[in-house]
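To begin, one chain is listed below as structure tokens, in the form predicted alone.
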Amino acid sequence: MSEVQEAGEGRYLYCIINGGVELNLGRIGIEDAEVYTIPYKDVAVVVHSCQAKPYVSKDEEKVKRWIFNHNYVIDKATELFGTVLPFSFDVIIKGDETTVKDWLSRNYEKFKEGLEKVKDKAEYTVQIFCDQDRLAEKILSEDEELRALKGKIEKMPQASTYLLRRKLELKVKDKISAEISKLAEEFASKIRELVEEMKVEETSRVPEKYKDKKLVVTLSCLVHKSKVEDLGKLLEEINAREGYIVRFTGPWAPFSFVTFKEA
């Protein structure tokens, strides 16, 4: 038995959408795989048909571009019907129509809830970043203790202030981690009346051009269309500060707002 014969039939899913309606895509699915719907009542899935296995490669430019080609299915789902209910790259249900019809019915209710959720939203990244150097003189010129050690260093013979120098770095370096956290808190308060739920991310891709700068805040934020002009004034005005850069992202599908457990 050949392998695509073990593996048997499969439908590659991309999303959920708000629309009960048979449509074909067109080839514009992964390795130009046909993209369809398969509705169920006011609800479909958009997939293409696939051999039930994972998209394995160990090339990754090519699955660079099975990613990029999973990314605007969704695109164009979104274009026609709205905000959809994104799935990650290579969700596979092992069956045909008729069991992807099955599984539409069995979750109907958490499909409508969530199409609900992100109606009229869209996800937005937003990062912001500070220039450590004019923190860390921030800090020295308004904390009277480390004026206090750095100006007892410049009266000493430089031979022996190692000691009180490191000492001095690593109270810096203590006071910029508070000052960081205290900045994320008061970036992250005032963000958070604009959005409809935000996730604070613990690690995060820094682009290279922000590579010098110090990371302070990345923020995951489910956004209503009508607020996004409010949100990229606030943005605007903390980027507008000095020694702040913020770096505003999106619309994206909602991926970081989405979770489905099956029933």
Second form
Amino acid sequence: MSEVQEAGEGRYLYCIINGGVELNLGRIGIEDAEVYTIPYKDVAVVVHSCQAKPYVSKDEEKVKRWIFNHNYVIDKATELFGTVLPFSFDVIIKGDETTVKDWLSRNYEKFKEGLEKVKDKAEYTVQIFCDQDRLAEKILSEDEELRALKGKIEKMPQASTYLLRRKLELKVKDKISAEISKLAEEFASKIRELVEEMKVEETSRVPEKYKDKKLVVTLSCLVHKSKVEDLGKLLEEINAREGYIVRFTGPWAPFSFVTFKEA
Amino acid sequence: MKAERENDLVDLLDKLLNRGLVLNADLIISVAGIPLIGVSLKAAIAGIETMLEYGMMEAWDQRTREWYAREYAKKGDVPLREGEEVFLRSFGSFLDRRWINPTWRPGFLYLTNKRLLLLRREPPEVLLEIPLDKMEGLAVNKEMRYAREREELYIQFNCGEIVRIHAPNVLELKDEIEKLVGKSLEHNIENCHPPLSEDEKLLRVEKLWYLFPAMGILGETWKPGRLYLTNKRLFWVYRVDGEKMFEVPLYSISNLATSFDERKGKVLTITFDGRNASFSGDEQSVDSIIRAIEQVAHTACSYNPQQPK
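Having seen the form predicted alone, please provide the structure of the form predicted in complex with its partner chain.
The next block holds the full complex; its first chain is the one shown before.
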């Protein structure tokens, strides 16, 4: 038996929108699929029709296209209807229009509540990096005791300084991590004042060009549109500090702030 | 500072694969594809395939576990049993002592809710299997390997057997095991004794150093461990890996002598079958083991000061 025969009909889900309209968005979906809405009362889910089996491929380029495409549809929907509730990649409902409508009606209250929460807001990601070499230099120039130790080492013959150099290194390292954790807290509490919700991400990816920097913290923030500029200013200040670099990305659909339990 | 969308795939992957709404009802097949695409693509993008395979620990969330149980287990990759789920997977190795030269054997570590498994893929072989309910103690120790210090996890199981495991993050491995077992197994290694035969009784245990005889190019060395006295024998177990390195039946012991070593403190030298073995430690430990041996073995003990060799 082939998998296709087994799979049956399905709907690939992009997002939930605030608006009970029936609309065709054209062939903008994954693999040029036709994207349209299935409404229930005053909300709708953006879907395309597909086999009820997940998109899986070993071809990285292809998967990348799918990923961009998924997000593109979400961006389009956001443009038209304001902030949406985005689905994760590859979420498919097994069944037809009626199944989807039925599922929407069962979960209507939750979607409505979710949409209300994210209204006029968007997700932004803030990553704060530090340049450890710069910080080490700064600490060495400011700390009396360490400077004295460094001076002492420089006057000694090279061969006999291993242990002292190691000691200095460790002390500097300690100071750096103390400073970083102190600042991370300070930054986070300032940022928290400007955002509706904030999450400290435990795992996060870092783009190639930041690979040689140390990631201090990654924050996902749900920000009201009226506060985005203030947040930008605050981050500018942090970015201007010696040894720190801020990466500020967005607006994204509120991926990190949607949760959903099946009714 | 303005927020930018660099259309960086890195950000999108983070959000689209790990976040966003998902479904979990029966009529919905949403979850099936996620881990597969997620894992392989994430690896390729960041150029970290080797990290995934060899370096990183993947903590498996419920979705991934369910998916894995369905998709992989049935293909026979991991011989999972009914109701068994994988919680952690990583590259790992263990010190195999079945050979004359103990060898580190690499493979893939799978921590399930029932066992810790080390598997080799090609050719497939279960290198190591320890049921969680047989685990008695865990300790993270620093060991030298290729002139570098690294952390190893010592697992004591089956009443005293100890294996050494290396993995990229043994602390995390230990945490996960303890979470699954539901209690801390830390330090228990110290309190668990090696297996004794049925009619054997443990009489005394003392922390003592053993003067390990010269071997090959190595001279005599003091090694830390424990000296065990039972009603049948005297044996010493290396603290570091639980290996028994000295053993003698009580009836072979012909003499006990004590002396003093500047570095090691009080030294007890046991003569058996015309040979000597020396142990050292604080005075109390040495004295108490001597008293215990004398009681059970009826051996005369001379206290002639004797210079250590």
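Just so we're on the same page, rigid core means the largest C-alpha set that superposes within 1.5 Å between forms. If you're wondering where the values come from, they're calculated on a predicted model, not measured in any experiment. Residue numbers count along the first chain shown, from 1.
Student: Note yes or no: does the Cα of residue 136 move by 2 Å or more between the two forms after the core is superposed?
Tutor: It does shift by 2 Å or more.
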